[in-house]
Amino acid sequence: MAPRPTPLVNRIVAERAGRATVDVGELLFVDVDRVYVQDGNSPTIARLYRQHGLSTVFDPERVAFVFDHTVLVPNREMADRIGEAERFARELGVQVFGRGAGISHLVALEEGWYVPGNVVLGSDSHTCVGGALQSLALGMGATDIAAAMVTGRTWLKVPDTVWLHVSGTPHASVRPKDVLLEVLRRFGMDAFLYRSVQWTGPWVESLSEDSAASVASMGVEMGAKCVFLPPRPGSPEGLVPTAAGPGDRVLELDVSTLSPMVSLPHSPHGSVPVDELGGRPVDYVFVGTCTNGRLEDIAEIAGLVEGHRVAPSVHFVVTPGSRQTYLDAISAGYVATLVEAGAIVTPPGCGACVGTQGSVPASGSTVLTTMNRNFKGRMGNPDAGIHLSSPLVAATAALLGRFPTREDLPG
């Protein structure tokens, strides 16, 4: 009998643990290649350093702080927290990406921190973006991050692997976000909880780098420990994908008949086809975040709104995910097109996603956003109803002032 193929996560963990092989469920220490911290929890990490008498990192060139959650500081208390984090980063002598540089995960992509087969830790749950480039990219809490910053090592339990095979050719109006929302609706979290997810099939193999990162970013909403997408075409340095073997768990999803999807408040797991909401008013549209704040997303919505005006009843906010994306969007004319149409384009960063800065939705308002999660109060107001969708659906709603139907969408 031929040996069962070794999942990618097992191969990477074994390499970083100095082992020939590892088994599911083993608790192991592994070497890490990079650690990055975002401003939201850096004060907590600073306190841990002080409590334990720490003052150094394992390698200043492989540890970074990224100030992304609060770019436009809204009050004195938050300004003091940001100031504390900035002083702490300077004292450590690590790389610092200040306010306006962009979201940590997009900065990581642009700076080349995610490398096939390496281990990257981030103090944010959406560090799983690195799986788009076959990096074992793990979001961790402040204590684990602080320990890794000092030692260059971390511990983990080897997760089981599930293969998610996507087949079929989707409708022209269906985007990767719709596939993610359908995966969450159909399979829930139990299928993926603390598992490594290997995406397979012709659909995922055809994705652009921006789209692949969007897919990987929502691994945490799936409940996964980590995710891996296959190498992009023309990327010979990628790890050779491993197919599922006899007895391995494989989930199948055919996207041939999938409709553009919209999640209902207050969970990304409760989505419906866009037609079920078509015609209902929308008050606030937000396009951005580490899931859909890339140049590909901004290019699409700019092309959609060009020559049109945002509905007067809609507050339309667009936040580029990184400074480079912002600059590229300016050079391409996308920012001018969006502003002329009536959108507000903000500095790069997390923007309205976490509710620590504007724009906070009004009580009772209906929000349609490209964020990765829509938990109650996520954008700073628990009395707003937040829905998730692709940038295509969101920008169409901004023009119409209502949820679109499938017929309203191009394609």
The other form holds:
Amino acid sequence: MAPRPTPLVNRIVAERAGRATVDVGELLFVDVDRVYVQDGNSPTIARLYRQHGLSTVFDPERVAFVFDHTVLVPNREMADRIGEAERFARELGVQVFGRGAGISHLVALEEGWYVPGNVVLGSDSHTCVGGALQSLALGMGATDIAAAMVTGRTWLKVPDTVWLHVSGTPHASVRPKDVLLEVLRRFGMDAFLYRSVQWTGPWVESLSEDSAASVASMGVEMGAKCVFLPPRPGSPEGLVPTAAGPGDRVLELDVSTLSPMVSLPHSPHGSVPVDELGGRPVDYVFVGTCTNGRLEDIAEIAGLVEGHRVAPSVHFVVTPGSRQTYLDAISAGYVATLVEAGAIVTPPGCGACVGTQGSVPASGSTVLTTMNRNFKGRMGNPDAGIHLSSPLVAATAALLGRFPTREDLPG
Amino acid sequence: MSIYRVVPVSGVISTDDIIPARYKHMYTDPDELAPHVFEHRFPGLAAQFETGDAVVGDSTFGIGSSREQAVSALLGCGVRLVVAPSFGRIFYRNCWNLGLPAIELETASLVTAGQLDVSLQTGTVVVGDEVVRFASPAPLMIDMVGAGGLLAMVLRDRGAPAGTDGRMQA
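Let me have the form predicted together with the partner chain next, following on from the form predicted on its own.
Complete assembly follows, chain above in first position.
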């Protein structure tokens, strides 16, 4: 019997703990390579530093503050908290990416913070994006992040690994988001909770960088501690066992018969094929976020709406994920195309995802969005019904004023 | 052993349910967050908490956002223990980091109980005449709660010689 390949997470944790090997379930302290903070937590971290008499970071070059959740700040209390966090960051002398730079995880990709085999901590649950580049990228809360900022270390439990093997070629209208919604529907959270997920198979190996980041971003919705995608052609050399060994826990998913999917309110885990909702009215479409706010996503929706008009009944908001994405979308003409069609294109950032800036949906309204989660009240109004989908399904709905059927989609 | 009053909550619970995002961007003080706990999901529940309560869930508790304010807000309400069959991993860490014990346990026999008598050290919950066992937390985590949370523990260890476990040194 061939030896079982050592899971990637064990190899990274062992390296950063100064050990030859580690066992699943062990509680360890490890060195971290980088820490980044977003504005939903930086005011709390400033408060924790003050409460505990702290004033230093382990390495100002490896700590960054990103302001992405409240870009156009909607009220006085939030403005005051942002002001506190900005002053705190300046006092620490860390890197600062101010309002308008983009979502922390997209900034992380652009700045090259996710290095294969590195341990990267972010004060945002979608830090798991870093798994697209084989970083052990962990989302954590304010106290964890503050402790890592001070010490350059963190504590963790070595997770068990589950392999997710995707086979088959998806239909022309099926996007990575649909595969993720199907994974959440079929396997639920129990299959992945606390575990490290290693994606394998030709589908995931063929993904573009934007799509790989999109897939990795939803690791937290799966319940995983971390995810790893295989290295893409031309990507930096990863630490890669490419296949599971005998006795490993492997889940199989065939995507060849998969339909475009739409999740039902108020959970990302309950999705249905798009035809089940086809025809029902949609009031508000939002495209963006760390899951679907990249150039590939904006290119797709711009191509779709070109020469068409957004349905008059639909509020259509598009938020590029980062300043670079925004500039690239302007250069390529995508922003003009979207605006001409009737979309509102906002400054870069997290946009409407979390109800901390516009646009908040109306009570009783139906929202279709490319966000990664649709918990009750997520966008700031618990009386709106939020559905999740790919950018293709969302933008098609913006033109039609209703959920599309498969016949409305390409292929 | 410590005695807690049971406050049952039903269904998968996200950290968005525990504290809606806008409040964490407006307030850092747990006392200002506390009145808004479960505001969207269980309106009115926040006002019913008493100091020393245990929130007992019947499904996965604390999924989604990394917001530690979900824990500080529960602490602000007086919650001193969370029990659920499973947890969102970031919420679980945040609980221990802030000194709020989170116990992973099948809760069918607990949700209808009036109160629980819990020992972290021995891994036991006494409910009426029944004793329910759970995997007692690692010594590090009990140490963290005893110290008053992760940051307090790290600062307590400041300057101490690096132990064989290579702990975090401030």
